[in-house]
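What follows is a single chain, given as structure tokens, in the form predicted alone.
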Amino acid sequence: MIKLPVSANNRAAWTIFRQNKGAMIGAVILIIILILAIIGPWISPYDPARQFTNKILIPPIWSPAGDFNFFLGTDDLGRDILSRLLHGARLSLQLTFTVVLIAALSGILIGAGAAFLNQTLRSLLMRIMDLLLSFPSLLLAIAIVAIIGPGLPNAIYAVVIVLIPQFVRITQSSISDELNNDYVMAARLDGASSLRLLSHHVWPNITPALTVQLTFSFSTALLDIAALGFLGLGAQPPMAEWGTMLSESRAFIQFAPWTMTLPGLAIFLTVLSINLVGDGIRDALDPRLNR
């Protein structure tokens, strides 16, 4: 489970987080789907790419036509499903992660810079991400791509640059406010440094809204990723990545609508969970909720 540092204004947010059903059912589905995504390789009944050519489009064994070695069905190329999606978990999860990670390291350094910046620096900055943010990050993301090519590094290099401006943004305006507060100008006349300002006195206080934002741009990053792949200008086929699935399974909505509702489903399921445990966090840190 969830465990936080011991504190009273942790434990306090741990007692709201609990609290919160939807965020605890949520939980538990990610935490489920990230046990997956790391034992899936192990666990997977075959190979993602291997093709049983005598098995096309079998359903999923609750239907009468179903077959017992192929739990979730085959595709149109005889690939196990199950498996597919067991790697494509993994595969869809490591991308989102090392997305969120770049963009959150580059924004948060980015946004923190910003705020040591002169008024007219930091403006000029500031209106760049405004610029950036004013886009839906799916069509800024393929934009990016259509510049500077389709494939899978060239979408992670677009969401990552889709993301940064949200952490720079969140970042600097966080830092800013807290600078302007007594207690930051007593330590300035007390003669600490900027460094120390900002990893003594600011950063634990914006912790918490970063958390909140690191949490919502991993569902943010999995549908940009995800659609991407959908509309072939991210993961390539064969790669067992839960976009490129939908899009292969398009033809076959209506007499094999198992393709493509699996890894719709699991993709809802994790973006589900992933903004349910967000929505807990974000009430949990809220401070008027632990006064």
Given for the second form:
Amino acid sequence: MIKLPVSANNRAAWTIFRQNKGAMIGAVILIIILILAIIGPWISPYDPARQFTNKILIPPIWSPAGDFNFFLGTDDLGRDILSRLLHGARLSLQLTFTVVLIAALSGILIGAGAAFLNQTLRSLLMRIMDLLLSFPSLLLAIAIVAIIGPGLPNAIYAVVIVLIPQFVRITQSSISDELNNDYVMAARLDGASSLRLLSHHVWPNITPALTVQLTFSFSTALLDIAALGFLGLGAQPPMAEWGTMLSESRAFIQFAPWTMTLPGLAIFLTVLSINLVGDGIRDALDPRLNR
Amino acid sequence: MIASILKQLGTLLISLLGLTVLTFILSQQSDTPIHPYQSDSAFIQYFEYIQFLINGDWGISSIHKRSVLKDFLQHFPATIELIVFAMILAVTTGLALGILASTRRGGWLDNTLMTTSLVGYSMPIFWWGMLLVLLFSLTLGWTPVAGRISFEYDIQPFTRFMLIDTLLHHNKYGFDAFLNALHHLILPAVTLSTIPMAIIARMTRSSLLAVLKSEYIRTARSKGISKQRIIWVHALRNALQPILTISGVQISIIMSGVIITEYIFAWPGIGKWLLEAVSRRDFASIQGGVLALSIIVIAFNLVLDFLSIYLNPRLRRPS
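After the form predicted alone, can we look at the form predicted together with its partner chain?
Now the full complex is given, and it begins with the chain already shown.
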């Protein structure tokens, strides 16, 4: 296989990515959501916790009973849903970024270390990672939350622990694959140290695989954090977290469906756009996998 | 073959060790010890804990004051019923959609199916379940909102599988009770099956397309074998291999999904039982529930590994 210089590879990848309609749509939606999350606190009409006690369960403005002061309506406590969604976007994305960042850093470090361990230790470590991977992620998160107690910080730790093995696995296996290549052997014969091999020769070639993994873990993390919030094990009311908002809306599905559809739509659109972008990146970086 | 079986058994041992250490830590969180330990040292207590587990003493629930193992076994059939029904739905529909899409590659059907499956893949199951309830139960009134059967039926739990138990009450209610139970089962099963169905459809399509490109299919085609026969007899068999391999991932997704589905539909199974135990900090039940569910996942993966060793001659040969 011919290895192109990384920059040429990146340019080629961008060309393929740009031609992928789904990925571009996903990227646009994702960028809009990101912008909304960043400027959310400034453009949101009200404080997300403010309760308008005489404006309870007002439907969104496209319904005849809507109120122009509350664009997406209000919830059962008279809180403005638009404001809560905007603040929730920031909270959910911040949490997701934090979780993925910590999980990726620790996972890649462990995986890179494992690639240079001796055979027995490495296979023991990888067996443990396989075990964690075969575990239903939500069950593992619930078990961890059960030990350290419900609440947002603990839910975050749980999701981090659930995500780490994926990074360890992919880092270790792609480093091991690369180390078997002739060009690495050539560099090693030239006297390159392990660290130099890793940073100068192996690392540029495993970044595509890691980038794909990174993208998909964003959607996993977002979903798991929201699921824990929904089950009452993560963020607690009155926090404007999307999963928690969904959970609070359960009692009003029939009378106020918008309190349920809107936060869910926010989660769904974010996850969908991340997955679209992820699919696009995967196809662009690894044309061999192209369907 | 013996080498790979030994490797599997090694993995199994590590899995069970890791799992029991986790549940042992869980059981230690309880205010009152869930087992009467002889020793004060946590290390020796762990071995005593294993001894209790093997003897079938999984502790007493602090809320219900009942044996955890018994509680688990009582709730388990409801979960199994839901999972099996959802799995049948996911596999049959997913395979059919995947095959259909691959035969009409690039057509509107293929594009629609693939877009739908991408949407299904990104769907938060907790929102999907509530949307289905909103549409089919609350707006259209087609299906019940929650539960396993209507209150008017008095069903004795013989097997605790509602579909079987209602059939056993055939002389009392005719088929009414059975149909009522089935009616309750549909929406939760659809909720649970959506994500696996989307994954199976995508996998089937891509794996079938890959196989259809291979030389032996070209040979078959040049011999004048019909397109239907090529797909069903020649291609599908080989295309199913990677689908079998990802079934292990499927069981994880289903297990996570079933907890949420049971929570939404008030389905009296393991998921709901476990969540209740977590929120009421009943550590004996949490420990037992996590242990039992994990053993099931591990066993399932083990069977799957043996099955793929058995089915794939390349894995059978010693490396």
